Amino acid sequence: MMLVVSVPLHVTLADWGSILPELVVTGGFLVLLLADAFIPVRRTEVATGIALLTILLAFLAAMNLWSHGMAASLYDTVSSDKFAVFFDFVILVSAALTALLSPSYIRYSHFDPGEFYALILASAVGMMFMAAAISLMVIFIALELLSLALYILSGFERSRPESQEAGFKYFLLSSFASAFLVYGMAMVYGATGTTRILQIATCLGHGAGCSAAASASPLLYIGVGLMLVGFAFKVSIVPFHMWTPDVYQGAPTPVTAFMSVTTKAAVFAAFIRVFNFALAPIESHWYGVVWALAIVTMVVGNIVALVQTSMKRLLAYSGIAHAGYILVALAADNALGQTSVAFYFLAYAFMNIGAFVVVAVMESQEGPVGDEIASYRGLFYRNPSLAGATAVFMFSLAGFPLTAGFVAKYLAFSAAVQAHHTDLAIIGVLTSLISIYYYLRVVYVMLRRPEVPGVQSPPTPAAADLAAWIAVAGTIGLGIIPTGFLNLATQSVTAIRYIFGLP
């Protein structure tokens, strides 16, 4: 005899409205697949246009949610609070810059444009859901969605063995990280009896809704450790970073540009919800590990970057170092630290994707050798505008004043000082000083006289040129007049802290 249980589901229009940006991007993904099948001519231009239109519509939907978002929806599994929406902005801006830099690279590499952009949008949907998730299970499902698309994108350049290696390596190692994460979540559920972040915070903070012994359960602390490993892998924290340089170098450059910012942004958004809020009552048990990981990540990322000759590998180790700086802000575990994480990713989207725009242009003009730093020799004389943009991005990544990178680092280290973790701030400043050498080395190479005088580079493709100058404007604008965007980041953090009952 079979017992059938009917479970009524009550999903309102408000629930659907709370995930409207994700629904818009999902719709664009489906339209791209159809367009790719039925539009035989000018496929790259059409696919790029559809992708950009989708991103614009999703951005408008996110702007509407900024004022009318819900703290919790869909049975308390996702939130459209301002914190989630702010990270939606970061992900969508990054996707738009990626779409602009991609057409010339698609033609150079003979990609299928519909499939390429569809996978970019599919990954963006997973990232947006991860930033909005207030359930451990939604975090995991969103992480798998974004990862599956990135596995394929990393190996998308089928004619290059390096791309195939990148896709396989990312898939294999990421699968282990996902296993750590899901086992950790299962153990936290076993200790607290819930996967909802708000209820975990209530359980551990007040002992309400769960066993009084939950906060002392060995399952809880094993689960926290496993989740930390899973998150650390996804954001390239040392010693879980070994996949990053190989995948960044082997993957198609637009894919590397996109994943270098958005994956970190989505995972750090979830990291903050889980560790800074749900697990805040037991901070004393995990802070020491995060402190150590932040230090070793900043040190290793910057020191190994000193000897790189490939631009993509240099930016990979630069990204590892920046993950360490962001971890410093997260470890501060205060409002300023969380605000600085949000602002950091907005700044990082412009300066890091801008740097990869330059790499993509160089590769499309000079082939695989365009990734070598030596190929930048004389770029100032061959293509002054591209060299000027590159210099802006290098100065910002190094943290020079009047750039977005300076403001982002200043906020992160100030948060650490405010939380009485001055040691982290000092180490962060010292390692940032190390980074000046390898960033300025790129500028020095560009300023050297070319080996063959008088040779001019081909003109930069219009879309890539637009992406580069949008990135320059964002990098300089956030450095000179950061107040408005910093206020948005502050509002986003105030909203999430209010949800968890914090001032």
Second form
Amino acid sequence: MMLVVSVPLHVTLADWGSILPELVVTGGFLVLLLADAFIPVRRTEVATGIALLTILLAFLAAMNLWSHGMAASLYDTVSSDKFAVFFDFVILVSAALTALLSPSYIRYSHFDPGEFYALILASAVGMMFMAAAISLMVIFIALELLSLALYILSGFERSRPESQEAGFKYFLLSSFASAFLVYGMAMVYGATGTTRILQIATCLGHGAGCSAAASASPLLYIGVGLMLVGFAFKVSIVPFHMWTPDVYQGAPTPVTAFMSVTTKAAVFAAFIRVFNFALAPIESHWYGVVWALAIVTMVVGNIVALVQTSMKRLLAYSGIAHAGYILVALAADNALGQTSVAFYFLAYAFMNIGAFVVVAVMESQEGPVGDEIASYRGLFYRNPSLAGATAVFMFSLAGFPLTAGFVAKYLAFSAAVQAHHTDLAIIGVLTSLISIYYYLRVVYVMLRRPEVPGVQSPPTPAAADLAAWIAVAGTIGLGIIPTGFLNLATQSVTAIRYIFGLP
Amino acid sequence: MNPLVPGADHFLVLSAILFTLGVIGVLTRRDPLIIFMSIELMLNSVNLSFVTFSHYLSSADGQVFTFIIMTVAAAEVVVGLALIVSIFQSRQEIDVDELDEMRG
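Which structure goes with the form predicted together with its partner chain, now that we have seen the form predicted on its own?
Let's see the whole complex now, leading with the same chain.
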């Protein structure tokens, strides 16, 4: 039987230009690997420098792409619209903060800086492609690229059994979820006859370009369900969140910091493209399930976080709760909802990585007990600036006004109200109130008098200090004057909605 | 439809059976290598679905997707076995129930 190839087989220079940020990061990844093999770059500073330079160049390439993006390139599989570029910014900012917080931790746990940064960059390439993907194939391959690098990174601290365990658990459970995702993609392909998101949207919306029965096919609905399981697992939505606390606790802290923000950002970008655009015509069928998942995630995440004694586990459950808030915005399925998801991740990058910077500094100064919330006792007296930064991140994660977290949550819940899903907004606000308890408990512990008075912490390493200050500036800046960045997020959503013919 | 001539349905049902066997394997077995093989079985059952759809829809996308899944599965083997070997070197046992350093 003849197979139909629907696109002309040639790739222009403009196609390559549309993935320039990804290519730059891939280049940086190769340079780091080669440098690691040929010159003995055991020096952490050199590897950090190469990584930061790569991220800076990719950032410039992404800025250039902001105004020159293409709606579809490389045989309609990758889009460099403003939505993709906005997520590139989030991923690159997170990678830069991670590169700044890592050196002190690398020295503390003695691992190879070259391979470490190479894997961080490899994973970032996968994330950027995932945010840009407009084909189910590219979503899958990008997801695997980012995951494979993260499996290795989670188990990178081979001397620590917890790290090995984290890498292995993440690997087994995540590949299990990938199999569900890709089986779902097969079903959707079977029902619609295409793997391209734009064509799936046209097929389901107007019945054009595929059999008219596609939107009534049971294959489609089984496929959508399986894909939802796959996506829900990757962004740790309850009941697919079981791996999250263990992996976050076991993985090296810089890796946890990086993956907690960027994996969620990349997967949510693809989640939005698939569910809010390709599957928008059948929204009434998936809305109920997403509604239930959002509620369970917000409730379970916030309640289980109340009893945590480890800072990394606390932040893991906090991350689950935040995935729930973002899912509320996704369920709203309107322009404001999509804008709030984009803005949420920018805010989340600063406040969540900031919180992990503190954990990494504490661990490199005090050893493994630095992860225990109890060891934060008296931090205000030992290291006032670090404690002040921690307080800012905790207030922002809890959603206090004048912080980035407040604006992000406000937008997400108002999107739900605008879409007449007031129930989701109310549950979101109520569960946020619960979260104030565990975030402020950290601040309270820091304010208690230390057991041994008068002891000062060693000074915070310069790079980690810089990362913490950038994160504080971002958290407060986005909270006080969100307009500029909100405008960028709105523009990015307008661009993607225009491509799919939505107002 | 002549029941003796296999059609799309037969292949899809076979694929669903293989996928389910893979899921059962992952959920019930305790040896990481067997769990790992079960995940590979799940991925290969997906390949069968893709090839079936590709054939009956006369569309090349499914064939390309199959190649991508095969490549990804190979990469997963490399990373997965490396992680298993690394754990085995430090503990001399690889029962997943023993991997319980952290509450979870």
